[in-house]
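Only one chain is given next, in structure tokens, and it is the form predicted on its own.
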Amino acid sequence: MIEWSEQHKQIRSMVRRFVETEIVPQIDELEHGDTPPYEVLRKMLKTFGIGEMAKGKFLADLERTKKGEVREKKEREGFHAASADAMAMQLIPIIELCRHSPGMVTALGVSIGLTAGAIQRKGTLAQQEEFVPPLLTLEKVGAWAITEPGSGSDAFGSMKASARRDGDDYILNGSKTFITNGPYADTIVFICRLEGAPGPDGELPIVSFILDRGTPGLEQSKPLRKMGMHSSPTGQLFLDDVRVPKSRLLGESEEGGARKSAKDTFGSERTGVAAMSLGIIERCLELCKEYSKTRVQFGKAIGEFQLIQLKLAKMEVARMNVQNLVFRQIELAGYGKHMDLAEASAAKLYCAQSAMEVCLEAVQLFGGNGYMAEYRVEQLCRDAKVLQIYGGTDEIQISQIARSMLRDV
């Protein structure tokens, strides 16, 4: 793929419609009020049937595979146009929000992606069943819980949150941090170790509990203040002697296999992080390129300095090379196929740089301009670090992409 094609640029112009009609009014109370987002997240997922639509496939996948006519994956033979296609109106509303609202994808993606996307892959029929369709649609908000206030990048080996056998049910302790709708989330996947024999690695088994809002002895914090992504409502959860039933153990086993789960979704969150920087790279240029030719110094439009150009320069170059890598996901998508792991990180960590740099310059060529709120490229600046951050920090995606590449050696 070179190029979007029309029916994309169309599709664009109708979310990009939505966006600046429905988002950019209500933008300040987003970003610095108390409105959390999903209540107009919701109507963008219903305008487009995005959610509807992911909800359809889901339970018709269900069925089938309650019918026993699970279908062998098999490579698939040549390019599938719907295929790519369906890949690119994922792409394209992150892509849009992120133009404006990097924060909402946050929290759209961890709900829809990563915490449905968790039990999809590890859970039982019934909890598919159950938990899955009302997070598609974001009739339930959903948080994935792995993060701890000790363990930063090396989440498994410091993780402290634990879970006990108490008959047939299980006694969940421990808090977790960072957590992504973690004030306001319905369903909550939290991740932990099983106390008892260790596993043929010698550690304990990492496993995953599904969590309601309310349960009794589940503490779910007020949203953080941070540095950005401010209409991405991030908190923490305290569990004291949480007790839940067998039913809640996601894939009611102890194997573990959690560990592999997570990081599939670290992967899945990585390659994301392209699109998102995709829209706030846009946007950048955008807001420098007016800019550059109204902000008049020393007697003409500061475009017509040739510093000023070599920084617009950069931004479209980076613009291109970003754009490129969404675009390898579509094609990847079109063939049956999806980014590696390290590929993965190799694409987050070049994107969230770029992204990076990017918003900076943006500050730098709006001068005193670019530290004021109402530019807007200050908030940019300020949501683009954390790509940076989540998903693993770039030090974890350098050592992901080397190890991957020592292993060919």
The other form holds:
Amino acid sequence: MIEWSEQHKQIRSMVRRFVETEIVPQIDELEHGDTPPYEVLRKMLKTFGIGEMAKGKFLADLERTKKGEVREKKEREGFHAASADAMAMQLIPIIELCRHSPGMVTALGVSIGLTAGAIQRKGTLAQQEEFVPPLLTLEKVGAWAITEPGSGSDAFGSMKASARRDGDDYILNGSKTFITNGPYADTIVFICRLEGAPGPDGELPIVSFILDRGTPGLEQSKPLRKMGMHSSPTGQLFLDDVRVPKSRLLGESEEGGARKSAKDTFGSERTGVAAMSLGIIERCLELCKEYSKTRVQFGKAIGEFQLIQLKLAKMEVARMNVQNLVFRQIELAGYGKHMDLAEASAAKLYCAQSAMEVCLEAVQLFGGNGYMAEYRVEQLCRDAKVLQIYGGTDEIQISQIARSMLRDV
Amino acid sequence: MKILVPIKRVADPDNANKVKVSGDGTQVTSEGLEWKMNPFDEWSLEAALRLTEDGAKKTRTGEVVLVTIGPKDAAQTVRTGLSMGAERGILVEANDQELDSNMVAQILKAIVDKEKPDLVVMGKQTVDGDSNVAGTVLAELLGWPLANYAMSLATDDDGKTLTVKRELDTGVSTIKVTGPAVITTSDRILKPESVKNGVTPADFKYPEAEGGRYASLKGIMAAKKKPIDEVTAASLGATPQKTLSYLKFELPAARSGQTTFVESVEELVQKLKSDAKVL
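Rather than the form predicted on its own that you just supplied, could I have the structure of the form predicted in complex with its partner chain?
Entire complex below, previous chain first.
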């Protein structure tokens, strides 16, 4: 893929129009106020038929699985435009939302991508049928809870949250933090250790449970104050002897597949960051180009100064590279492939760093104005920082890339 | 009901600063311009779609045929209309620079003769030429009734007669027209209850919007498979004659864009005299 197709551009202009009419006018309320993002996101899914389309496809697949029709994943020869377009259709709204409000993507991605995705991959048919459809349309808000006060990058090693068997039920305890959608989530995938006998690897198995808002013993905190991504509410979860039946154990299996499932989730989380970065970079560059042409200092437009030109040129290089990584993801999807974890890590590392550099340079280019909220680049700058932290920090990505290379030596 | 909706692509008003006039001043150059559907046409398409659907059930009950006159890549604008819900499209190949409103009306007449629609619904004007002529001339050529500047449309029980409210400087004029007819629409046609077709429940309200409906992703995918016939004026048997020639185009004078801050009223008056030269 070397450029966006006419169809891609059409989707882009439709989504852009929606973002500019429905989100931009209330951006201050979403980014600096207390308006949660869900209502406008629901409207977006409904307007473009995204939620219904995903739900329809999910239910049809589920029906086939129930009938015992195993859909063989055929090794396909060659390039299939429809698969590539399906990927483009996922990524274009992410890019467009990130031009103004990257937090929206986080809120949406965690609910649809992580939470519904985890249940879809590991849940029993009954669990999938009950919990996935309302998450896909955002009728219910989802949260995926792994991080704890004492466990971040070492997610499993330091995990304290636990489940113990009590008759046919499980009793859950522990606390989770930095949970996207935590304050408002209706459906929570809670990841913890299962007390009892260690698995074959000598570790306690990691399992997941599906929890509803309002379950006795479950407390969802108010949104935490944070540096950026204000349109994506983040909170803490506290579980104090929460009793759940076995039907809430994801996959109804104690085998501890949650470790693998969580890792799969990391992979898909990482690929989204390229598209997010592209939206942020495109917008910064657009604002900077305009400002360079209109801001006059020392009697000429600042764009005529070479130090400004250097900033713009570097931003453009970043935009090209990140766009190419997005194109690669789309092209791979056309071939029925996706980036492996090491490549996804490399892409995530590069894109997150590029977005941050571009944002910082954008603030610098705008000078005092850049430091003011009115000119918007400061918001994108604060938002971009988290791309280097969540979904695996830069440092974790680096070690992932290095490990994968050295393994092959 | 079958409705013909003529649409034109225009330079994206959001990128209007990129419009250039050729060196000799005889034409507007289109190189590097981003195109979009003329907003008035987008709104007329919205009205046509509302007339031919059950808005509540979101099912189509009639046919909307789009027609555009322009170069081959104007098909993209037709595709946009198809993704909003129109059934099919026609592209009459022509060079924008060699057309005038009269020729457009003559070509449209040839299309109407072939397609035999129940209505032609079109924007009252385009935002580039701003002539506000094509719809009126088309009605004259066809000998059909004309309801221009429509702000609301309602079909009567017979399905052929329409009650049309027309938005005029002096107020609102309400008329009845019996199809086939030409209708040109104003922006108020987008109001939530501006179109009544006897199929969509009378109390149904469309969402408040500043433009036509958003194409859904499904609609965009479906549009790829909808047919766009490519024809020429000659293949339609039309020999449109140009009656208007453009003598000269010029861009509006550039604004300086400089802001000057003053300390006192005296200084302001002085600046208005010396710098702005308006006193």
